[in-house]
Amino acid sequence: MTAQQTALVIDDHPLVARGIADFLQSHCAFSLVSAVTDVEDLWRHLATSALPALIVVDFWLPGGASLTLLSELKAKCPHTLLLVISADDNAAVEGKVQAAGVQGFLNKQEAPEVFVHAINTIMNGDTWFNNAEQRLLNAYQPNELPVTSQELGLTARQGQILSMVMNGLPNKRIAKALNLTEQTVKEHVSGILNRLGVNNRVEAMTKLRGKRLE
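Coordinates for the sequence above, one chain, the form predicted together with a further copy of the same chain:
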């Protein structure tokens, strides 16, 4: 690659965008790396400057805008390479991005050397994706606010059962797993529902959505 190529980074967190841009400029062979924080800025930049050789796109743009943005970018700048970065380890995200036809996907957690390697790979015309199969196993939700059973006013046993309820287990399987009568489980569940002020397990699930037990 020549020394005259430019790149563009879009991330809704200004400091992050600037940090990645600076890193690319100092560690990869780009003559200029710009940083923008929203989609409007991105289009404005593309309209007023020469097309960059590479655009780095944060996956979690506000409102889930990134997927539509990617297809628009592919349509309007077919020769520009696209690298998507994400803060979480969700295999589904990588699959979606890969299906969108971009050149690479990378986790923000990766070491700086991996960044450099990925960028060079993409600039050479290859693609960069992690082994999706490997990651299918741990498709967990990383951004869950931890909550202890005590904060909810639950006993230890209730907390244990609540976590199984939150994972979708029916009473029968909970009873089997804990060597209890289904009735006993029901009573624990009733206690939990009372404590949470809800009428059934589904309401409990929606009430605690986005939280992680213990």
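Return the form predicted alone of this protein as a structure block, the form predicted together with a further copy of the same chain having already been given.
Keep in mind that what follows is only the chain, not its partners or any molecules around it.
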């Protein structure tokens, strides 16, 4: 990322919009990040300021899905990168976003370090779709060595959850799939990270690159 790049966030929840903007500036090396809460303010900002390097767009805005807005932004800001965020777990949402031709999609439930990695990936000219964290493994080792939960010092349940984490599933979706509470999943994930000697999911995926959990 080059120096003095700016970004813009649009989310209809003021606290969320400002929080993401502050995070981008403090953790992603943007020189200035602005936040708006509706489409009118978005166009007003773009008309009176230099075009930002990145715009983060909430998928669900008061008028509905932001697909039309994405198309308009691509036409009016062809050199601006677009990242769509959403709390929606529906896989079709990401599919529609990717089909819109933007640079990435990120679920709001992702950990902060994943958000940082996604931003850096996009700003470096790549895209972030379809559990892009998995590329951390695939980029290093195309041939995967099978490994069991026992070999990693994990219980069978922890191994099951780790496998789902490695596929990019957030805690909420893991809990639903395994009929567990989200808090229980969080506790299991914490135990897994501790056992692996890592601090977060991205570090776990990096440590286990080239391995396939069986």
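We call the rigid core the largest set of C-alpha positions that still match within 1.5 Å between the two forms. These figures come from a predicted structure and were not determined experimentally. Positions refer to the first chain, counted from 1.
Remark: with the core as the superposition reference, the CA shift of residue 15 between the two forms stays below 2 Å.
Lined up on the core, residue 186 has its CA atom moved by 42.2 Å between the two forms.
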